[in-house]
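To begin, one chain is listed below as structure tokens, in the form predicted on its own.
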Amino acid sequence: MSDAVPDLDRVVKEIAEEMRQRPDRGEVASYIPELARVDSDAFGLVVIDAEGRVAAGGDSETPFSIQSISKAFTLTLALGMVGDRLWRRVGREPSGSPFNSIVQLERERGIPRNPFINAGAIAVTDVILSGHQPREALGEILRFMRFLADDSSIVIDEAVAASEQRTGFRNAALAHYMKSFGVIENPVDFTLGVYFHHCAISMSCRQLAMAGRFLAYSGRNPATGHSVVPPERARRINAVMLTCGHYDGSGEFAYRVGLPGKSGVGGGILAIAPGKASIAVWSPGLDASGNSHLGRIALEALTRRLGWSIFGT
């Protein structure tokens, strides 16, 4: 693109072309029927720097279901509402278990290990719901996403949300179990309804990278200079993303990519290069941990070529 940094634009387009040609694409999330229909050959990558310049490659404008990437934004909202009191209801440690594990939740008496596994995100959603009707809480989440991305066209994919509600038995079990310990305060059906719908928000790589900019610049929107969250909070959200953002594949992602990131089973990953850029990648095929297979490989290539790993070149 003409407004992008030339070298960065070249690197992004080269990586997108390399990923297009790779035969190993992972497996789409077939347990959610609507996601099973997504074209596994799709790939998009967008990098946005502090000046708002965009480098894009592949299917960068194609909307996809962001799924668990929404949990980075609901965590931000919940911390804004209740501050550090949130950590009484959810932990901050890596899980080392599948994202929908019930065994771990039982062992820890209903307190989810972190806000990015399903149980933790349901608990965070319950915090946002408190004092609101479900439609109001969902509207607040959607308005926040549109505000961050500066794009009012972002919507919820109702077909995906309905598909998740029809098949979300494990999430219902997690929520009811937490309810028995008082971790969930609202009616379980209300909390789950909001949870399924915010996971079904549909965004393109460009929109997602725009929405994540505040995490790359100490909580500030670099386009307006306005503070979204205090710098300390942005730093802490990034820390949890680094250690917990990819379920039981978080250590591998940190090892390979070296950036805070949050994945979703729709095949998207939001990655943050602090002080440098906000990055979004999408490839629907997943690895065994439920993270985008080619997305992780593409981000590893990007950080290696640009020297952007937070651990050094």
Second form
Number of protein chains: 4
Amino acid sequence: MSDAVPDLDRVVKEIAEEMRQRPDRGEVASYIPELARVDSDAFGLVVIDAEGRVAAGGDSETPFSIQSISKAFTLTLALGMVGDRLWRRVGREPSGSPFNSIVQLERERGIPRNPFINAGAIAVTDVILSGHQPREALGEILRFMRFLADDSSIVIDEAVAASEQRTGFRNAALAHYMKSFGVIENPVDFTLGVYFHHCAISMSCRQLAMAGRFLAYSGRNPATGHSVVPPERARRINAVMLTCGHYDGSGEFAYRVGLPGKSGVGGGILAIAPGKASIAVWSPGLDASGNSHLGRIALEALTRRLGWSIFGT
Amino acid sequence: MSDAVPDLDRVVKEIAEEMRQRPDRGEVASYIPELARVDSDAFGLVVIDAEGRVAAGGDSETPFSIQSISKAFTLTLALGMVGDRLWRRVGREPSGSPFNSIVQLERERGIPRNPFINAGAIAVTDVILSGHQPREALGEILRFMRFLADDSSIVIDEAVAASEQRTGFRNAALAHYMKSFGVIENPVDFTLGVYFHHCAISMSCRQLAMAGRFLAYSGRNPATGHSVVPPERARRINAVMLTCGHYDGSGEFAYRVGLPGKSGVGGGILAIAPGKASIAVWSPGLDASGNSHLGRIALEALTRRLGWSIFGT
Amino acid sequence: MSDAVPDLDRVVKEIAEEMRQRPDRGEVASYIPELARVDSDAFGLVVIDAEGRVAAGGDSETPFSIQSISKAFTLTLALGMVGDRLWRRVGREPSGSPFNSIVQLERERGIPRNPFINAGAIAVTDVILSGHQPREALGEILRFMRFLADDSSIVIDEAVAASEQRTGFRNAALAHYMKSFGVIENPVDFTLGVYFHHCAISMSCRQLAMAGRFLAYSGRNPATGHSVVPPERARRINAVMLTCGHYDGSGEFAYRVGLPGKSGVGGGILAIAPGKASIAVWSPGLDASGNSHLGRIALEALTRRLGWSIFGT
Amino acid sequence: MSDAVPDLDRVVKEIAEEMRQRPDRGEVASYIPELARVDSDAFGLVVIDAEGRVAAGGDSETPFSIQSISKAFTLTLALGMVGDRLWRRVGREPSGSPFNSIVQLERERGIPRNPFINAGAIAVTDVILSGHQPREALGEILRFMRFLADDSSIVIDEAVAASEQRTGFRNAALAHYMKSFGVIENPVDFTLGVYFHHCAISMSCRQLAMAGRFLAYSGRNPATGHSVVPPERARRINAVMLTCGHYDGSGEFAYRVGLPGKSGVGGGILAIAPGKASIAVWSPGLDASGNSHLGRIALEALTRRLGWSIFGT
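Let's compare: the form predicted on its own is above, so bring in the form predicted together with another copy of the chain.
Next comes the full complex, this chain leading.
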């Protein structure tokens, strides 16, 4: 893999350094011990451009729990399997509620508002499962992640998955609730098992930015030129990430950063500058909406300095 | 004003012709007679590019009631007056609710979720009013619209304003409700009067596209080069339009069209292709979310044919 | 008027004395100065039995603002005017929400859940108004109160009414909201004017207990034997008082006191022991649900000592 | 067992006959086959007075699924086990929502509004379970029912319990949701298992009226004079039945019938006339709120003819 252009590389390293020095780091997620014990000082940033050049700063090679970022990839996988029929089971409107709200499900008869709130991602997981054994579906998801990132070393953190499963009563409530409306078709335990495991995938910023390239480049892997999804689908996934990718902080992220992105409670964010770059950032401390505090600030600095906002220069 | 490039001009006229032939036209708003009697066959489309070239199709010169599209301009005006202090009185997250919901206000102590739902736009209007007489504030708004569109013939349709005021009990409820939390500072009747009047401004697609140019071109009027707002503010207004500009159909608009935009119940939509074009479309029939049915379809065709989506090519 | 039986009289005076000595007094309502300045040490209790005997303790002759207690009487008056047609405009189910919630109205298309939450009482007031001038409707209500209490000295506290009107934006929001659904038929200002004024009626515990006698004695004034309402209607008003009379503390009041009752934010409670007594208590300090703190405790003591609970001995 | 007084007996038989002839029968619950196949023409009514006299009409000996009526007995049992500490885990206010709503749980951090909505009854079941094996807890509940009804032939319908368990995803959602707030302490499957089974108890009107006697007679079995609960507790359970016993039709039941009662989706209602009678009625067709249609009408006729309303004569 070639080196990044000096300028981009310099900006990335500057930002990593600035972030390292900031005292405000947000609150590390503490609902399971595996996340609670992550070092709140960690920070990583990787940008991969259209030529495949990689600019990296900070802890760019440290694996972390991608958590909800996996939802961008399971959405891609499910759309590949059933196409637009997916939208019969999940909407694509922002939710106006916290990530794990069950209120909206009652008002809208079990159809989650979008694939990026927990309920929606569970419904998408159910589509991927579609009658198979959990182990098979999980293998499919993991192979897809390794293929996209060009990296067979990506694994699931079983301790994280086990903790999530042990404490995930709210997600179990969401799944049973959707089941009561027929939105979940597989046994609830199967669907939840797959869901908890794909959220427990561990990746570094480098691996994550690699995996996101197809969203930045019209559905193609720019290194090989191979198509992952049609260009229109890549655009549409980006659109859903922009409107729904940061829970009830999606408007704020669009307003400040101006890029489609998907965050995870592990502190990672995948952001896409269409035509320009695939970006991964990681800082474990979260803001009030559950998104990486410094991750968002770093991305805001990056897009401002490089003029990458999709909303104008 | 010079003519548009042949290619853009051809695409715009093709789309206008295709829309004219479609049988599906949505439902014209009927809550006041002035809107109910608008011809559902009307369709207009105007695109203005960075060089100021105008491509027009259909009823591009017919004035219509811009309704909620005015909210994009009052937001701009209020930000110019009080800057980021505006955000103490209104949020910038998608609402996940219909345009006139009062439920969210109860949950969030009178602070509207964003400036583009009715409650939010009323709060923004209250900021513009800020102690002045309604007549003065309204004059300010109208002068701003005429300045942006370079057209002193733009007027308020008093019959529409009077009908809105006579029937606008839901908006009066929202305003009194916010007043009870101290979010509205002026007398409720003053604020509502200004609100109902700026929603009753009449403009043609050409006038509207002219007025939107500053959002497409980094805050500047490309014809004169004069700055209307700083580039960052233009980007941010575009971001709010993308996440919140189409009520509870904002996710759908981003997914299908891929441009920031603001719709009105009169059937108009202002859409912005950053760096490329300011676009206005008008077709009075609405979809279930209250947005122009053919307007959205026309914009989807336009961005697809020209590759203008902000989410990739 | 004859004296009460010694036993009842003793119990009433004992309770008044016990209440006077308690340090816990709740919080006096402070949203308008006229209520805020009421002495939090005040306490009055009056019980009138079937023979018309009056047992009184504490500040039983001091007038206070009856506030929402008027809703029991306006309900009676409206049922007398339109009978069961009233229930087309207001329900009779407990609300499960605070007294001034607007959320429920959105879910149920402008029909308030019951006549004792603010929205419901405003709708009932609108029925009484029904095309007349506010002054006439208000005169009707006041005459009804004086007739029931056998006391022509009962008046409206104009300072309270004016304060309510000046600050009642939440109630104005409720009224406009119902107007948008056609549930309010008169001009909103007329209906609100009558509403604010009948809530501002001033009465002493003695006057209030007198006015409530018909509810305790099968719809009749036990002193004269004259029928005010049919027995079934008296039972039904008592039923609505039991399930809905104390806002979101109605279950608690039924659980602890075991009598139908209606409370007001001025600290008064009218309670009915069917066949046994009409009871009025007043202590200005409120609990978290907005009901008189010591008033409820006094009634709990009274029903326990006298075995008056409607739920068994 | 002695016969009822002629008059009461005649009224009961008249009402049974009137009900048998009515064409309007409501809708039989159809969510599980065991309930769906119950004869919609069935009707039973039993009244037991203070002297233990039994007046019976219609299908008074036919067992039916008591469903939610069991909640009145599990509440009694749980109060006997933990006393007022029960109220830390469940409220006692009417819900203002359908019986299986999950919205309220989100707003109130997992604490159900009262013990008679599904969530509340599941929480009460969890209290009874409290670390024991499901089989033991269930045995305890069944023994209690047999003791109260003086009838060892009462059993659980295992087919109903199995169907409920197979389809009860909404209840599973409620239980997992409460578990996420720590309101459920036992394994969710244990608690749900006991809940589904006690709802599947089969009883006839006669058995049910027998079991309810202690609520009518100050907590005592009038036949033996033995105390089941203290008088105050019986009153308080009656109070909760009155305000919350018929889901979102509780206000309606109080308004029309005027007695505390608890309904079940199997079409049964237990009603209590304090000091006068324990009453059980059964007719499988339900009204829109999920309460027995003819059951309510029969009880309204009964209380009117006998003057038994707790709200006056």
